[in-house]
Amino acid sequence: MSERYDVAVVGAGVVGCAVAREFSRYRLRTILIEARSDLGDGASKGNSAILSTGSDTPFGTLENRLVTRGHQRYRAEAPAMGLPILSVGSLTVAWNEAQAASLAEMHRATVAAGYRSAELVDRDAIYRRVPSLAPGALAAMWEPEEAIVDPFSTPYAYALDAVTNGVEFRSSSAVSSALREEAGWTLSTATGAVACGLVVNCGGLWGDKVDALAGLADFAIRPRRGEFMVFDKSARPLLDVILKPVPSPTYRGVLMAPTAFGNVLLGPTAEDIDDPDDWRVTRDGLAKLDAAARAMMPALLDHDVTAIYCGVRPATERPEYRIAAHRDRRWITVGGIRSTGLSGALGIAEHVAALAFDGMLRAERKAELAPVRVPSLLEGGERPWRDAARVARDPAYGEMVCHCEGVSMGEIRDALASPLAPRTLKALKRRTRAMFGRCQGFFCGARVQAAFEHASRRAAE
């Protein structure tokens, strides 16, 4: 006999984790189901880590409304969870007269839509902010509220909050079938059946396939690959703002941004692909990034590339969110959440809960919630090895393992002992930053892997 839940959230990317967190605020039995072995291991693991205000989304759309709301909620709620927000601001730069004309119109529309902090700045103001920018910039739009965040700790914090407040998390549980019943659904997974009153499909790159299990065919995922370069921390003095090109009608272009971890990020490219599991970095993609760096900031290429990676976005045949409540089926689809999922997640979660409580669910809101706080991984942030008293109490915090990113054995130990312990070595990297530095684990990889394997053996005993 399958266990019974009020809500089953399918997919533990940043949006699914935010949705599960939202339902944890109510007296409901909720389960978060993930096909992969760990959370945040699909589209959420490869993004630009920018917290957008929503000003770069089509005005008047659901995406625009939810990203704007997600940005507001993130600023209000993330600090209590230990999530950093670095308001570095962004410059959208015009390099020719046609782009300058487009930028002026873009600025008028942005301000008219309510983003009143946006302002046009001239060439002198641009180069005062970014002296290392390539010559030739004509004008820019400055948006001071654009920010950079920690893209890996965010879904982890949402999921940890959800689990701490009563949600069950089940990984390695791909949904293979969905049986419609009078009171809801029975989902077949690799770890057993799940009976529930409501399904929320946050399947990301596989969202259309999850919907198909319920007989729905509202959209088709058309995966879009975006490749990135991460430059060494030595490049960080070159850039302290987010640099964006003036977008075309079909492509936002390659941006350049500092990261919360002290690096400089360049990307993404945009290429439609057939396989949502195709995470390759290509020669053509790297050539496009190299060309973008030469055009925007040639000095960046004097610094080493620490890492290259690929993100795959769950685009659909239409450039908009595909969120729909199928009330007669007790099923909510959350699809087409492309590059704005990190910024919009909390707004999307709030919207999904409103849909659910409009005729499909009834529940009281909890009077009290248990707070959670994830460790800071911020470059220069509060780390336990910086606290002499804490190191004196527990020397493991003074035992440095990853020197590139400044990760102690105590931090690795704590991550492995979490209620949401990482299930893979890559997940441990995302929880701690170990092996993410310029040596890419050459120095610390063996020790980190040994700690992970030791914890895995103990958990299996």
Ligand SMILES: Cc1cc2nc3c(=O)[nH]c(=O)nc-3n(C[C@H](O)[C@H](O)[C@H](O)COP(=O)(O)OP(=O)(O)OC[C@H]3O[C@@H](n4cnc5c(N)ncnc54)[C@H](O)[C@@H]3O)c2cc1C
Second form
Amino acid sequence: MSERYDVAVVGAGVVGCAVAREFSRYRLRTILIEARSDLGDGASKGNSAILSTGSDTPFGTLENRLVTRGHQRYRAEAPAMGLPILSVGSLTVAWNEAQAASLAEMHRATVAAGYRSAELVDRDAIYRRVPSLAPGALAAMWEPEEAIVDPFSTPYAYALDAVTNGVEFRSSSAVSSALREEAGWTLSTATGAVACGLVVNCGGLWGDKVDALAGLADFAIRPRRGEFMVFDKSARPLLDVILKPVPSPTYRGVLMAPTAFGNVLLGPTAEDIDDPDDWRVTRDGLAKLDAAARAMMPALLDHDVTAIYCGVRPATERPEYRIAAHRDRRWITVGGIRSTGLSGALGIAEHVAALAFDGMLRAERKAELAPVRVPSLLEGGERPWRDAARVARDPAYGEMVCHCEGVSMGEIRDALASPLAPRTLKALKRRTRAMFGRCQGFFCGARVQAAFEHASRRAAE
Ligand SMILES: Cc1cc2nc3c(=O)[nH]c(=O)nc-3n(C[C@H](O)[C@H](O)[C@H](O)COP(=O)(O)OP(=O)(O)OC[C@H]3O[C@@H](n4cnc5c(N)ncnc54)[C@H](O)[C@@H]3O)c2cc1C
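For comparison with the form predicted alone, would you give the structure of this protein in the form predicted in complex with this ligand?
In what comes next, the whole complex appears, and the chain from above leads the way.
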């Protein structure tokens, strides 16, 4: 039996990492338990990377409140962690009269809900901002506060912050049963038992199965697949805003957006599937994306596609967050964080802490916290190899390994030496961007793999 914890957070997606970080602010013993070998390897690894203001969530709901708060907190707290925010703004474009009418209504409701910077703009203003847009746009809603973030570094920064401030992270530890005891729970995991006073289920795509371990059956996950195309960096001059269609009540539609890494992203599709582990990219999905690009910006299709990928949303049978405090059981469920968890995570974390401190936990806030900073992977951002003095001090920063994404051996070495060192090559990709570029690892893959295997062997010694 391991030692006893006050809180066990199950699931290290972006939500679980944010929740663990939140509890690290208090004098508590907290453990973050993850089934996979790396954090951020579920729904959190395949999204559109948009930091939503909350204006695209149903007004008056918990989701709307937490995404709005998550956005505010991200802007206030992420820069100190080294996380980039690209405040490019979004244009929601109407292509016919019916859409223009819904857009006008949407704008009225958006402003009335408090998103006062939302503005209706006419055709000329649209084409001034996006000259390559297909002809035929009638009107758009401009939202200057919508932004792009780094979807991989975000959960990593939260988890690193949590661990630096006292949280224990245990990976490769799927929770397989939960035994109720007087003062809390004993969780069985693949790496041993964990006794704790409170469980926070942040199981994402598998959240219903984690809840079932406590005898709860309040919701069922209905996985919703979304496919994407990533266009080469040569396409980036085409687009400097997030382009969205006017949404339907059930689907926000395919958007087009710049990425923090200098590419252009097209997606996602939306397809309800049965298996949360079905991450296939399909012919049908790609055809839908191709049609969307043709309709919105045919010029995009003149550029190469660097990668295709798929994400799966942890949706449920109801279009809302399924967050519930089961006080009698000492269990908090954070379920159904469907399409907005990257934006909402810090708002969700604050809400979860408030639920826990309302009768389930008591703890003082820590007077001091150790700061953390993750390396910036922003295209054109500050990189060690751009700094001649740093390269002179440490020549590994001058030894370029991944030429497409500009990743030096020094940066790969640093990632491998992190307290949350990547345990797989894919995790190393997410931490550094090595192998993510236009050659997809064709040229650098062998060297990156050798560095990874060398570090893994040394860690095992
Ligand atoms: C196509 C798509 C586009 C999106 N676009 C955006 C966007 O632009 N902006 C935005 O804000 N959001 C977006 N999202 C939503 C966002 O990605 C999700 O809301 C978020 O990733 C959900 O995170 P999570 O932590 O709840 O779940 P997950 O990331 O799935 O994390 C759950 C974790 O729990 C672990 N786990 C499960 N069972 C167990 C167990 N028994 N024991 C231990 N660990 C367990 C899993 O391994 C996993 O790591 C998008 C999502 C998709 C799919």
